[in-house]
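The chain below stands alone and is given as structure tokens, in the form predicted on its own.
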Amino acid sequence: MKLVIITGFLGSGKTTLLLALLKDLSSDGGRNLVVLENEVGEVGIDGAYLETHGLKVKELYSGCVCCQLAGSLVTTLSELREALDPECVFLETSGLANIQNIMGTMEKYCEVVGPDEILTIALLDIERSELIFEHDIPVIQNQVKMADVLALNKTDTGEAGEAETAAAELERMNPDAFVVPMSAAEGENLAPILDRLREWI
């Protein structure tokens, strides 16, 4: 069983990207994919929305999977493996998730998903890229540095040359990551991420 972690600061477009990716990946009906939503509050809005698109959704409430709910994440993944045996679980974290903590928990306690079976996609909103680059915001720095794929979202709203500048800065921050300028809402340039997922899953 593989695990895809989709993370990003509040409002970066995680759910929009998740829906776009899963719609394409499940279009042939031959994949067994499950969505695991981490809601910090007590009401899961995104999970209900995802279920309307025919996706299997499990929600973790009232905390973040990187700290208060770390044990729940490990238990839930084991339960999903036992009950549904999915090819891949897509975990959408809260905007404040510390990916390093999640990876540490998985490596130490999770028996159903190994470190080499986890792919992390971090979203950054181009509209706030200048703010992110100018200020050392620990949670965002952590998400960027731990990502396998850096999705620079909302490039359709940026000014000329802004995407190239922001992408270059992300490559500097994490030279090992695959940087993709894209627009989840418009469905622009999702193909490189989908190709990476198909090859990996």
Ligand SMILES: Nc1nc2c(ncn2[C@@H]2O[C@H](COP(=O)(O)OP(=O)(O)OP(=O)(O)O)[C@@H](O)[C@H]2O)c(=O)[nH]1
Contents of the next structure:
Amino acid sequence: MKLVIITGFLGSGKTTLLLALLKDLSSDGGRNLVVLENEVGEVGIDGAYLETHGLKVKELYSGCVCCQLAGSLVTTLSELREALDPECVFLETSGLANIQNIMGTMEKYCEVVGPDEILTIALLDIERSELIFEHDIPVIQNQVKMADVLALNKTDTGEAGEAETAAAELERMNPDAFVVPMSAAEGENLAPILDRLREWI
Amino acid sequence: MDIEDFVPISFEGRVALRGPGGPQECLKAFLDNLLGALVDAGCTAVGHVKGMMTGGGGEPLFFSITTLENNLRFQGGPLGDSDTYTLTMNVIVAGLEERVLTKTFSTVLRGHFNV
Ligand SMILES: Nc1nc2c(ncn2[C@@H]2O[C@H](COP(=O)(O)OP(=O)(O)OP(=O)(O)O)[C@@H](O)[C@H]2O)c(=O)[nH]1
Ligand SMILES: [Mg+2]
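Given the form predicted on its own, corresponding form predicted together with the named molecule:
To see the whole picture, the full complex is given below, headed by that same chain.
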């Protein structure tokens, strides 16, 4: 079973991107895709939002799948495989998740998703680029280092040239990643990510 | 700055409109004041202030703020007409102790809604 991990700092646009990607992929017909939501807050809001758009969502909340809920993540993936046998699960991590811990958990304990079956998309919010480039927050730095796709989101809010400069800096920080400046809310430049997903799933 | 600086609080409950205007106007006024009060209390960064309001038989209204300058965005809606609505919120910000965050949130909320 394949797993797409959509990660990124709080409010970087994970749910917005997830919805846009799933709407597009679902239009292929015959796809069996499942969404797994993880929120730090005690109440789930993203699940309700996605459900108003007709998506079925499994929720893990009141903790983070990188620490308190690591066990629940592994169990839930096994249960999803057993019950629905999806071709791919899309996991939205909490905005505070440490991707390194999640990868560690998957590698050690998860039997239903192999190490080559994980694609990580990390969102970076250009509207708050200081969080990426100035504050040196370890969780965000890890996301940049470990992601397969770096989605530089909210390019509609930036000034001319800002996205290009930020994208070049991200390429320098992780030369192996596929860097895509885009706007999830405006649906701008999602095609490179969708192509990559279709190829990969 | 590190991830431990970000403190989460949640709220879920029935609220009644106090001011003039519909639910979305009241929410906007509440969120404007909330952001101002958080900054006054020493908040140094917004992680995510987000939530949803439901009720009146309309569509759920979602809202989200991610910057100290208050870049409020609404999605969904419109809510139906009603005296009371259900408000669900997650607030995650940096620079405040949980006690201060909870008190600030509660004070501003009660200034705009009967809870
Ligand atoms: N201007 C702009 N806003 C965006 C874009 N993508 C998302 N947003 C807005 O950013 C806010 C946060 O988006 P979400 O998708 O909820 O972010 P998230 O990463 O899922 O948030 P958490 O799950 O709380 O960490 C919402 O108000 C979105 O409408 C974009 O491309 N441009
Ligand atoms: Mg989300």
